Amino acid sequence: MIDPVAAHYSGRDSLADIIAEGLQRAGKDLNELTTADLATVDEFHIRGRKATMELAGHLKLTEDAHVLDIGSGLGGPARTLAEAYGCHVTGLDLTQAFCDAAQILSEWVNLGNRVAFQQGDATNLPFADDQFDAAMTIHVAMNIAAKDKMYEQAKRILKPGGIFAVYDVLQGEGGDVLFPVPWAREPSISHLATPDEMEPLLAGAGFKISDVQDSTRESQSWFEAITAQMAQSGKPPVTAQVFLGRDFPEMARNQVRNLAERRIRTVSYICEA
């Protein structure tokens, strides 16, 4: 039986082929692609690559570092870290189609030797204790009910003193989330924590929290800027619609409204193992 969360994200096969077609229609040469060419589809979390780099700045990365990206999707954040810091990144995702496409996209931009992707469960990580120098998770825990297990697993696989960076969508004070949204078409697979719940969850897993940043206002401004840009120059050649399907525009509209009405918040946590 297919996991309902995996099913939400894997409605389309051959994601790499679909992305390639969109890029080629826009005049891109697959042999000359850069990570920036993929950013509109492979960094599909709120605030995109800017948010990824903000997290990366806290991870104390060197070229020798081995990072785990929990819930790696199409691999955009993993490739961003590998390109910016020269480190090695392993991505783990529940959806096999994402892992397959992530590896192909990495080969397109000549980062296949620095990143690797495998299917797996964030609440039961298939890695040894103390294996990674750093770990991150971006817009993933919204689909995970057992957040305590997820964070305990992240702590287990980190070396002592390793940094865990979390950037997620949380339940806001403005009321229930309006569906569909990019992470769920209906409430059964949406499991948002509140800001008041997050710190006890992370501390309970054994982490020391060193920094908390609420970026909700910046997230709303980011969406407004994207809307204005698309009104002027049109939709990018590839977006998250390639794997979220025809109702992606409605998801995006609800995402903006949920932020504006503070039904959701975007918050990041920097933690030390």
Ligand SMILES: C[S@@+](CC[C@H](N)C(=O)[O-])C[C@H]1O[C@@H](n2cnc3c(N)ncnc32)[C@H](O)[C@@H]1O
Second form
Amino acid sequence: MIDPVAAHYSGRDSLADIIAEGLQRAGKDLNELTTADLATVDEFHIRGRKATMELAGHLKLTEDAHVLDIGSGLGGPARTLAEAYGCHVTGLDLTQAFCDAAQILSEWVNLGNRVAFQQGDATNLPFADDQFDAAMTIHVAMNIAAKDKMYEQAKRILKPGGIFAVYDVLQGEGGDVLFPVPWAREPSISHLATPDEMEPLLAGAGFKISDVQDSTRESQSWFEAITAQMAQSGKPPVTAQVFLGRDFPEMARNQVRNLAERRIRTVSYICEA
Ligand SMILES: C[S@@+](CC[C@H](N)C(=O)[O-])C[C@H]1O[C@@H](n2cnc3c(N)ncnc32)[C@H](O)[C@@H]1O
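Starting from the form predicted on its own, produce the coordinates for the form predicted in complex with this ligand.
Once more the chain from above appears, this time first in line as the rest of the complex follows.
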């Protein structure tokens, strides 16, 4: 039986085909695509590529670095790092359909030789101890109840001194989350940590936390800016609607309220193994 979290994210058809159709309808030539053309669908987290680059800035990346992206989705953050720093990135994700599409999208933008994707579970990583120079995880732990296991695994696969960058949605002080949201249609697959729980969880896994940034206000401004932009120039050719389906606009509206009413917060943690 398909895992309920993977079922939430899996679309009906080949995601790469649906994305290709959307891009072609908008007049894009698939042979001339850039990573920026994909960013409206493949950077599947609040504040998009800007947030990925902020995290990347902490990872001490060189061309020789091998990075693990835990919960890599369609592979946007992995490609962003590979393109900006020339490093190699392995993406691991629970949802097979995302891993398949991530590989195809990487070929489209000629990054297939620097990124690779495989299906797996963040709480049981199929990698050797001390294998990676750096690791990141963006908007993934909100689907994972066993965060202690997830962070212990991240610590295990990192070389000593390697950086682990975490950017996640946390439970805010303003009340229960309004559903549906992009990571869950209802509470059974939503597992938000509170800010008070995060530091003990990361420290308990053996990490030293060097930086914590709460970006909730920027996240709210980001949603307001994209809503205003869409009102002016229409929806981008491809969005998360291609795999989340028809209730995606309602999910986006709920996110705006969840942020404005401090029901959720976006926070990043930079940790050293
Ligand atoms: C909101 S998406 C974020 C994807 C990507 N990090 C990004 O920012 O574009 C959440 C991702 O977490 C993955 N995920 C959820 N639970 C997981 C688990 N236990 N192990 C690995 N991936 C998981 C989902 O399949 C989905 O791709």
